[in-house]
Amino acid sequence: MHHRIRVILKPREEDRLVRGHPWVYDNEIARVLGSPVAGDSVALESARGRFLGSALWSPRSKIRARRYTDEPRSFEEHLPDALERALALRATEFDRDRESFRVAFGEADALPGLIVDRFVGETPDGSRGVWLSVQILAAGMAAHKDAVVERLVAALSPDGIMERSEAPVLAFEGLESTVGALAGSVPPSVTILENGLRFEVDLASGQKTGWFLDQARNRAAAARYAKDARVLDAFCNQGGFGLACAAAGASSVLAVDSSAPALAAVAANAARNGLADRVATRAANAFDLLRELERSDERYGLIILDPPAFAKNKASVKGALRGYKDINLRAMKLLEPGGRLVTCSCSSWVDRDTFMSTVADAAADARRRFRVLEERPAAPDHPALLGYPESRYLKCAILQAL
């Protein structure tokens, strides 16, 4: 089809997205031939009148147009086919019958605004069943939540499907805060199996979609050197990384955020396991845990570092690289010999190479040398884009301590 719309470029704009970048911003447009609303297709053109793709259009937001092809068809001829292709990649990578994943990444997955999480496990009154978490991030997707959620119905036949469309970028898109049920019904909580261990997961009011499944593979990973370690899990959230030492026959395992709910799920989880012998929850900001540590010379074998994104927009990347800065020191300094260090970034405006570079002023500040075990990025269901470093957000380094 060829659309009614066209949305001209000014020259020269086009660099980005025949790199791969599919976001076209307010000040990048020359005209637009058409008054296109919310979610309506519209064509990009260069100012030379090149075809760019065809995009969804977000009228409020400085994103104004989120290429989701490079066809000239309407969205909603591309949702069952760009859905079809998602599933494609994850079946090649997880077991559909025991294992959680994200169904749609947004952009990566040529669903630009769209994330959708599969859960597969068992409510409180152990019954199996298999739940979809929505978040819908972008106006032009929003307007399109009828006809993905008959989509994902019909491709996914799931029990229930939960939105959990709350982020600060909504108010940039013109859109409301939204959480409910869209479809069928949704347990209270559902506990899910990841690496062997089971989790459970509150769909209703846990951190994004209920659990951040972009680290479990990285979870075993940091697992697989926790064999008679003292492990330290900083930011440990619901305790993802910090069970899986345990499970992999860590010595101790010391569990520290500063979220009270979040330590009770940790504990919680810790029983549901079997492993409450060797894990222990301590309510503390971890910057001053840290400190607190190295004055009283604690060592341990492992630590692991899974902070929140210290920096949530381009002015505050400053004070975040100090952030990371601070706790890599301070978890470097608390390392006994050879001793291992999982240092995440999940922040997009941190890329690999900043990144890695703080971590290492932070040990010639520590006056210790390290070696990189490993460098990992998010589970194989958080696709990257080429041309677009936002989706290569999450950074996972494993240093060892020489």
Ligand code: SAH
Contents of the next structure:
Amino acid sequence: MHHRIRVILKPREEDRLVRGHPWVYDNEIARVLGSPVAGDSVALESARGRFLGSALWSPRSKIRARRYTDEPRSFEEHLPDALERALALRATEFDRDRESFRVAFGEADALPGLIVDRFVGETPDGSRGVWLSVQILAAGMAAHKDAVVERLVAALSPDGIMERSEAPVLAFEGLESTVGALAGSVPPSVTILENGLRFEVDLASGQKTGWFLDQARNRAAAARYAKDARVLDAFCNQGGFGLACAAAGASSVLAVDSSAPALAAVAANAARNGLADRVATRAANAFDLLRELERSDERYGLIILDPPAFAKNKASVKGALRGYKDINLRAMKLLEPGGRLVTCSCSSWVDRDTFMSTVADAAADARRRFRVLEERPAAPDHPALLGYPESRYLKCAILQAL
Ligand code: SAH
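Could I see the form predicted in complex with the ligand next, after the form predicted alone?
Shown next: the complete complex, the earlier chain at its head.
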């Protein structure tokens, strides 16, 4: 198939695309031959006429086009194949132990702007099923919503599909927040199994898609250091890390978050797994609480720092690094000798080297030395593309205080 619409880049603007990056910014485009609307499949070409792939058009976004294939193919043709390949990747990476996983991770799955999480478990009334939680974050993809829903139903036979398209980036795409059932019926919550523990996922109003699947394996990794430790799980959300640690034999877990609904979920999840006696929750600003704990001479054998993305764009990177340094410095001072720090960053605007050097700055200020035990990415249901650093957004380092 040959595209009707051609997007010609300015001279020498193709390098990033040639190296695997899927985005074309508005200021990199020299000419558009044709009049594309949101969701049109367009051909990308360099100034010298080299074909660079097929992309979805987002007319109002700075990220004007997002490539979905290197071939000259319409998105309609591409969609079923891309979904099939995404599922094939998960089939090789996952055992039955991880029945809930991310089905599609946007550009890294050749489905730009589309996030699909699959949750398998029990509803409050005890019926089992499969539900999908979907985020559509680009105008080019939003135009294909009906086709996407149809393919998801055909490929995954879910009992229901929930849309949770709510993010600041939507405004840049000219899209409205959209929340509601897209297909079937969606229960208020579903209790999933992760690392042998049961967690209730709030499909209608939990953060993002309802559960942070990207940390699944890092929670299990952290839990290996938890036996007999006093654990502090800061930015705990629904307690994924803290409960994994409690189940692995932590002597106590203090789970901290600023969100009251998240902490209510931690308490319910602790009870659900028979761990309530070892898990305490505390509603607080983690920045303040870390300082307060330091003053009160509390010390911990294992501390988890998993804050939200402090850097939402390029302009906020500097402030974000100050935030990362501050919480890491405080946590480092709270560690017992030999204690472990699990420190994470999910800002795609902060790369691995910058994050690790910020953590090293914190160690210098804390006057402590650390061994790097592990550096871990997101779970493999969040694939990463070489040449697209944004897809390697999650950094999780496990350090030991010497
Ligand atoms: N660790 C979690 C995910 C954390 S997401 C997991 O494994 O699933 C980040 C969390 O930080 C959110 O729950 C959010 O409510 C919380 N948060 C954001 N700012 C905060 C602050 N200043 N103090 C404490 N919690 C905060």
